[in-house]
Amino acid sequence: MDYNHELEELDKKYFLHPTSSIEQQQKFGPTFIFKTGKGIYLEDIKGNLLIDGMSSLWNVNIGHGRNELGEVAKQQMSKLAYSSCFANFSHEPAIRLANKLAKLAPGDLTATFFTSGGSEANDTAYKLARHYWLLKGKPERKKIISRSKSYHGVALGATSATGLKPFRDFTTSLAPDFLHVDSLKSEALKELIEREGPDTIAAFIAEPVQGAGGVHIANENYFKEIRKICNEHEILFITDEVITGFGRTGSWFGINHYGVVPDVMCFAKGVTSGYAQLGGVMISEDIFHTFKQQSTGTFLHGYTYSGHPMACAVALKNIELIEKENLVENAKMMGILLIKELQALKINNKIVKQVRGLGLMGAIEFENNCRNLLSPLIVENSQKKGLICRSVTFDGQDTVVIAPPLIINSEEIKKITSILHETIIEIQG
């Protein structure tokens, strides 16, 4: 047995991969099994090269093969590689991050609990939200509400406030006092909330921009109106900048667009470029004041890797060349680029119903017939001419999104879209 297929075989007989399927994965093996990455590229073993379009799971901001990254890892390692922060524990990388993302989050986020991922960072949101309230003497305070077409990850309280019907169907129970409202009215929001009683409600939790949900950007007023509403309801916004945050939409976090500042916000992904498994949530000086005047005996809530000095030393590198190298700057300026390119490809094909995006965050959706969709079909045979995007055929959509490195320029740009172009001619026929 050679040494490709005796690594296909091991992958089907052990490996149970995460949002994958288990069906095409035992019928044909793993799609690709990548050895390198550098740039903007990813080559597997096969000597396949690809464009990384989606930024491996949105969150390669700063491209592959960074070995300042690696550096910083190993020194880090090299003295401190693990160190509890329950107990008051502590350690210099994460007092430095926590520091520096003060000074970059919007408004008055001042204080950061991390975690290992989104999804962590989302049920801890929720379970902060909750604890807030119950310290203010309002435990009935416990519903989170959240958008339909919107997605905050896979553990138990993230599923039950993803608005993807299909995630939500995967298990038999949900965690309870999760509500789900229309994704882009922000009268729907009032409209529930009186329904079920603002003194009921903890949280409403947005992402800037639905990222998994198929790239969809709520009008300009929209987040000035949900302030608003929360305001008048005392009730928290959280901002999920899972996928936004760090550059991803033009700005460091995708609620800038919007003049508004959340009372927590939740981070993972684009913090360290997927370099290490690292993500947080940022709450307000109001709740932060809260917890140290009300709070009596231990905060219990905690993760075992809450702080990794290897994560947030790699996190501060990261966000140092996110700075150095302007990828703020260049993900607003390539993703106008990025939009331009992709009406043309609108203006060009008759198929092509609406383009989406902000910064590095791009949609095609294609005109539904519901038998025979288009988007599965066009990623498949853009990894052939090697482009990786991706579908989203959700709640009716037959979408393809993109969202390359941040380190893209304007050449390759025009790669991604003239291989998408070249895609859906051939699939019109």
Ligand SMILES: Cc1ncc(COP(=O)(O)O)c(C=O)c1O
Second form
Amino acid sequence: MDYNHELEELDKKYFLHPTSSIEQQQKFGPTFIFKTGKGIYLEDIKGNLLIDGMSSLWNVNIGHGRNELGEVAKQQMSKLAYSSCFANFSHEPAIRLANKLAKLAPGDLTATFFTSGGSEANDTAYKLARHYWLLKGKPERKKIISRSKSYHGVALGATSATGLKPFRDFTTSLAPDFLHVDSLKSEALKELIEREGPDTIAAFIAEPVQGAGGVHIANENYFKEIRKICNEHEILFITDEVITGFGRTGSWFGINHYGVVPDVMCFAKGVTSGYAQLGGVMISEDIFHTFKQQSTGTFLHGYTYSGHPMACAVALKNIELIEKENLVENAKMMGILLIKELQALKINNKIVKQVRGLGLMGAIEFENNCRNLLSPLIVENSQKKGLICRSVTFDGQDTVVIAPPLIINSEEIKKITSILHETIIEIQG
Ligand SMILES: Cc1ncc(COP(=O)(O)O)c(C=O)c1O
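Please supply the coordinates for the form predicted in complex with the named molecule, as a counterpart to the form predicted on its own shown previously.
Now the full complex is given, and it begins with the chain already shown.
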């Protein structure tokens, strides 16, 4: 059996893939087996070179093959690969990273709790919000409200908060006290709070730009209204910046576009550009103050890898590179170009219903005329032409989303849009 075939067969036999079609795997084997990455490109074992138009899972912000991060990881692992942060044990990478994040984060979000990824960050945020109310003597404030079309991960709390129903339907029993509300109308939140009783609600969580749900952007005033509603009812406002953090939208954090500050902020992905597994939750001074003043005994929340030294060292270097290479500004400028180029597709194609985006999160939604869905076909054909993008068909949508690495240049943006253009023209027939 040759090398490629052997890997394909082993994959089919032993690898249960995350968020994948098992039927497709068993029929066709793995879609790609990647072996190297450089800049915006990935190469598979058959020699196919593809533009990573999704930054893999919206996370490889500084692009592939950055030796600087490998070097830092190697140095940290040689020096101190692991030590615990429980029982107030500490180490320099976690301390320095927490300090750096306090400087970058909006408003008074100053203290960080580290996790291994976004789902753990979300579950942590819900637990910390409830713990805050417990310490405040209001244990009945326990409901968490999230939005329709939202994605918050696959841990039990994160799944329960996720607005995309198929993710919740994957399992039979969810966590209690999670409620969902329309994603773009602040009025709907107000009504739900009044219906449920403000005194029963711990927090409201939102992605500043919804990612997995199809790149949905709230109107300019939405988050200001949300902040006001949360203030009026003393409800904690959590932002899930797992995708939108670290420059993705052309600002350090997505919520910065809307001029409001959350009480709690979840992050992951772009903090290390995917080079190490790291996430976290930042809390406001008020919440940290309450924890400091009211906590007795042990703060009983912690993961083995909370503040992993190698992951924190990689994050520090990644942030340094984002700053040094002006990647936040680049994401903004390239995002403007991406939307302009995608708009041109809309003008030339009647099947395109809407083009939307912010920074390097872009979407083309197709007219859904109850014919076959176009976006899965576009994704498949784009892959054949050397572009990875993603189809979103939740909630009756037919959308292609793109989120390339922040290091992308204008020539590469045009390469992406010309592949999409060709693919759409071919599909139109
Ligand atoms: C907004 C958002 N929150 C949370 C998550 C979950 O993160 P993870 O897959 O690292 O657990 C994701 C993952 O895509 C996400 O997009």
